[in-house]
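In structure tokens, the next block holds one chain alone, the form predicted on its own.
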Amino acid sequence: MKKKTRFRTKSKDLSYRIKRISLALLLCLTGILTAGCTRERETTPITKSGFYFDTVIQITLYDDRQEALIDDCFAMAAEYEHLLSRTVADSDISRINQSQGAPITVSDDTISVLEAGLSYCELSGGAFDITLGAVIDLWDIKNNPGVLPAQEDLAMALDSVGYEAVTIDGNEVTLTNPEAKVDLGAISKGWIADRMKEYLNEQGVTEGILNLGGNVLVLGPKSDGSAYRIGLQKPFDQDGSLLLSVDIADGTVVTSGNYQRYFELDGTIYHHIFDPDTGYPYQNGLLSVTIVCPKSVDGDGLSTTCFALGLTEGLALIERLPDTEAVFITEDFEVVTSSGMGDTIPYEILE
């Protein structure tokens, strides 16, 4: 049975234009798939995958002579994982979390990612928070068989949350709340994708696709000047069916959603994007937020921030930011886009 979903675009004066579109299947959004290059090429595209940051990384370059550069990118991923993952025992982030409030000297790269994370903590008014580590551990969504945490345990974890506890002085990081636990999972993949792109561009590579577990970043226009078509999947769809496609010649497409890591209990989805005020996953009527912008670190930070803020505040934030567009999917499968989608960013609803 076909379902109708409402497609809604936000106009420049913040009013809405509404279209009704019939789709063959229930429309929703999960992650991102990259559509292949359709033109014939003189060289064979090469794609390689690796597993880092608890996710699959896939890199495609359109010249088979560039395979060594992909290996260099994987080496970068391993290096950054060792710096930034709080599950690596001797990483910079683990050392900060184990410091009990003592100042810890860390690398320039770690400082850069921390500062990026803190900037989104401030932009969101605390709805995005990089000190949710204890709450994340308590819920353990990936391995949770469907059990809610005890209220007293959640209250204790919440006592450790508050990004204001993270202070930076040069390369020294201090937690003024010794119980705070930094987690950069909501921002680090985007930052790393940007570093990979910078490296590849420096090596003369300007055509290709980086996919870091749903953070898609393209290296520049194809050699014929055309854009890449990035497909957005339907949420919870086991077959990987696509909801819509977005065309970008340069930049990033990043999604945050409640379907990526979750369990269901008594009809409620408990997912991995947590409210720092309650310690529970956000329940705000959204399935996902996709950001289209130049830098993947901003796509990472904004997708989580806008999901946390909800549709009205998240959309208002996007409208204030230059060179940034968004696609929101509500729990009733309505697609809401910022004003530049369709104008500056071509896209297509797929039936």
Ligand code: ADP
The other form holds:
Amino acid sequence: MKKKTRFRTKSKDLSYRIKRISLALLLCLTGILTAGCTRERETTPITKSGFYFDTVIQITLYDDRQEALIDDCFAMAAEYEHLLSRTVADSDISRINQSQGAPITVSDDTISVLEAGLSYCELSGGAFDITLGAVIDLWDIKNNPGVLPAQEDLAMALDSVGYEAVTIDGNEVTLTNPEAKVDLGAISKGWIADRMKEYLNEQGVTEGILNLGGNVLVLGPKSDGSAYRIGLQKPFDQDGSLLLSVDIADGTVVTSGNYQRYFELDGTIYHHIFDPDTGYPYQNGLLSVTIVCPKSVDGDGLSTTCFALGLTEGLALIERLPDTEAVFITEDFEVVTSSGMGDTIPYEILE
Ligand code: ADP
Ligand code: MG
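Having seen the form predicted on its own, can you show the form predicted together with the ligand?
Full complex below, order starting with the chain above.
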């Protein structure tokens, strides 16, 4: 039986601690990520940012001669957005969603993301569901000024939810519920991050960091043997301060949190991860779940899955999976880690 590490920390202490590292942060990458800060290099590192599928993508490579490869990655992001986005009119996913139940032929890539998504629908027992599109549209959390959907609208949207409606035969996708609306937002960024890493590795680039809106992926172990330090954001902190850091030599660190997209009404946070049973955002006492594992598609699938399952069930799932660790942050800023955090994956509450 694995050991759990559990500790509690006060947020006011954290803000003091975080001030002391702020200078170091300024010298590193912005956003949730700080990595490779201490390393001295002969070549100048290069960081470029782009905006695709409503997400900031930031890529850092340690050699500025590799800039063209970053642009190739951005081109890949544009290409995948064109296949996978629900809001691009002729994407594979839009064509599936408009199919009215007719079989639609899609690309191998789309099949691969759909299959990954479906595997997490099954693993989560339906708490993760790739057919929440109508519910997601109804809430429109990003633009919602603070209005709850009408019950009858929610009931209608819920009728369209149920991942069992997605059937795949070769490259043909059929929705057995013609109203179902596929949304791959919970897994596509991780899947795309893995493709970018594959591409860069093929080009001989094995050091660097990709950050796709909170899906952080490192390109491989550093040649000097040091780990990359990944910072996890302090939930709801206006200044983007960091709560803790995780050291990884390879693999991915992916976070799902209710503070990423939300509105607040009467003291309740209405955020962007929905319960397929009720159509409401999950309210289970969690602020975020971070997964550390080899592949970003799994990190993305599992971070959303564990957020949906809640602390007890989510942690139990992580303990069953090989090479997979997690950090849960609860509403009262309790940080709960899986048993391999610390031994296998070093981490630190920032002081
Ligand atoms: P983010 O996209 O902010 O990194 P996640 O990976 O957790 O966060 O994905 C959240 C997105 O997944 C939502 O914006 C929505 O598109 C979709 N989604 C919402 N609820 C669920 C759910 N229960 N299962 C699967 N996908 C969901
Ligand atoms: Mg996810």
